[in-house]
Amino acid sequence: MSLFGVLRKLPSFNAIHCHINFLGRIARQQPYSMYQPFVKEPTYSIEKLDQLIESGEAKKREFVPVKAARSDHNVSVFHDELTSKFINMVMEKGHKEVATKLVETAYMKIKQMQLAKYYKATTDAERAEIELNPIVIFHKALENCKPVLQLTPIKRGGATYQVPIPITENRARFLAMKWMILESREKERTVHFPERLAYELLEAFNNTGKVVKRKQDLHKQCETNRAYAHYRWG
């Protein structure tokens, strides 16, 4: 056979194209895996293994081959998602069992703190306005200190404009995550970083504090600069 043929009979690049980008979508639905279909996720939330055992559904997978747990699944009783995401922004150079450590010492100084508290409260109405869960003042104390609007620069006519824009769900977490640690790293040599959290995070979670400063501060730049806000849509 010549050399004509043998090239007429090779599929065109066209098809080859078209056959790999097919494979692609299968391999995107179907992904590589260790365990067969049928191996469950490990479940190491306490509230979800007790709904397992009331629903009775622990029962059923007493005997069912069950994942290996990640190296971020923790049964610490301070231990949640937006913790999680926490301890990851505190971490540096990968050493995430020091940034576990510092914040979960920062929720036992909490603690503390909230029970001293507690125990000097004299009556139950002083009592029941005190707080001893780390996890919910922690929550309370970012809901604070998320912004609601950003300003972003935007140029117009060889000018650059610092506009108010509304900030997303995700952006307002991180920037109020951000600044918790930052204020918490600036602090004396004889203040350790978990100290300095737990008093940031007790200031926060009562709406004051140098966190919840910077929010202010920003708003009122954004309202400063309100008279730009039509270059928004610009």
The other form holds:
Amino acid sequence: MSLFGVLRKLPSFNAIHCHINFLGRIARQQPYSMYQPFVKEPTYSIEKLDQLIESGEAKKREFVPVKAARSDHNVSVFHDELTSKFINMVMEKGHKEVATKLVETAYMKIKQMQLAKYYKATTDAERAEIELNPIVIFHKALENCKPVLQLTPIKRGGATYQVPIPITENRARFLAMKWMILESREKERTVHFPERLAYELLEAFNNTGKVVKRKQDLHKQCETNRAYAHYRWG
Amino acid sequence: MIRFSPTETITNTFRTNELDPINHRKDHDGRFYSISQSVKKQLFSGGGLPKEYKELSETLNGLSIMVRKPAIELITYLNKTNFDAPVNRYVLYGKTGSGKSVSLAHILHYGSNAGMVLVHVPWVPNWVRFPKGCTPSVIHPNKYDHPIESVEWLRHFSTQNGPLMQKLELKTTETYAWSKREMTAVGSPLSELIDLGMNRAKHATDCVSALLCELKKAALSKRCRVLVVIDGFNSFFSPKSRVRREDKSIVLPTEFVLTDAFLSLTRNDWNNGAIVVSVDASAHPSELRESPLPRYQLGKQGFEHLDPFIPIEVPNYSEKEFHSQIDYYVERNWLQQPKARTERGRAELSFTSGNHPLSLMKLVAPY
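How about the form predicted in complex with the partner chain, since we already have the form predicted alone?
Whole complex next, starting from this chain.
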């Protein structure tokens, strides 16, 4: 059997059809993935590869099968994984170039707005406080938007209750990005997505704005529904 | 420093405090010199700097132009010109986005400092591709006027040359009859002609033609020195335009009155001046963008009009210029990514942009 056959398999429906306990959900290992479970994600960052070689880890990984490289994986100095993920979420119908352009325009606008403040500031102390790096702002803004709990609908005795449950890191990141994008899409005719996104990111960076408010509303809802928390276990 | 002050001592290698373009020489190559707000407003408020470049200069808190070889070459020639001989014509050519318009802006500043009357067309395709309303000319049969564009251009001319025109006090040498009752007599000041054009859009185009004619005569009689700077000159010979007659046939740019006026001024039948022109592939429709070279871009008609001319290539950045540009972006806090500021980052930027100025600007913009 070829290597390709070993690594990839025809889509089997075993994982989907097996009975999954809804409440005791364990992290599934990508049931729709074309790869066998033992195939590892590639490491493509030059620094990480150097680290692996130095520490001796590279020797152990010599014969471990690795997934194919994705088109957004690159060793550019401008590469940021979180930005890549975000661009994928902004993308519609596979138009990656459009999505990249939108997000990069938003970054440029963030820089423009922050530089305007920077050059207006009069003292060194004021200037030191202004963050100019759009990627740093993006990371911090997402952190500020990530919820800590989420609500899930659970049926008990004919009524459906919104029960607060813990949230995984991936889900929190997903919700933060999703809310950010949805907020930036609501617009007036003249204000386009990149500009709106830039404003939202800057507001979230300062812990204000609509997306942070949405997270806080979710937390408040979780707080008011804490009485139902035990429904999680029946 | 926040706003670069010209009197501050220069400690970095990518700037120069030689603010007068007349004195720019080979050792200033790759260095930035700053242009004050007042000069920028005077020279470029009607156009002349590319849109993205202008916006970037406003973001970075000050207009600084890099002194590059094409401009230095031109300045050397202009400083050594024998103004008694017929005018020399210089043609800047190069790929789109290689820095022709900015070089022309540099030369414009030079001309302003050297006391030359500036005849500046910021971007000819604006008249050919996006005319705001062409009307058939009354005086010239089968030709077309640009009333709105002519008014704008006269305003631009008077802003650029305001103080100089007041000093020179040039007078008309002919009578111009605009209608049965309106006329501009011989010996009236040129400013009257300009004002008439700015107030009466109907006669504005003919005012422009008259003004250019007068300036040519004034230069011939040594009353003033004229510098003609035209960006996108090949658009005058474009095979298409957006102007149509009633029968939907296209009006060629050679049938514009403005074209005749500027072509007459760019002929070498006068002296005491200089003509600097640029040809760009983006000034032509997409079918004519195969080569950036002057002969191809000008076409047979344009080439025969401008021949003989001195072609000056505007190439991509040299290594020194590239590093200077990155230094400038870093110092102005535009290139933010810490990894990009390293040697590896610079190598990557140099490779992915190909040292092409516009590509570099676009790559650095989001980060």
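Numbering follows the first chain given and starts at 1. Since the structure is predicted, the reported quantities are computational estimates derived from the model, not experimental observations.
Hinge residue among 136, 77, 112, 58 for the rigid-body motion between these two forms: 77.
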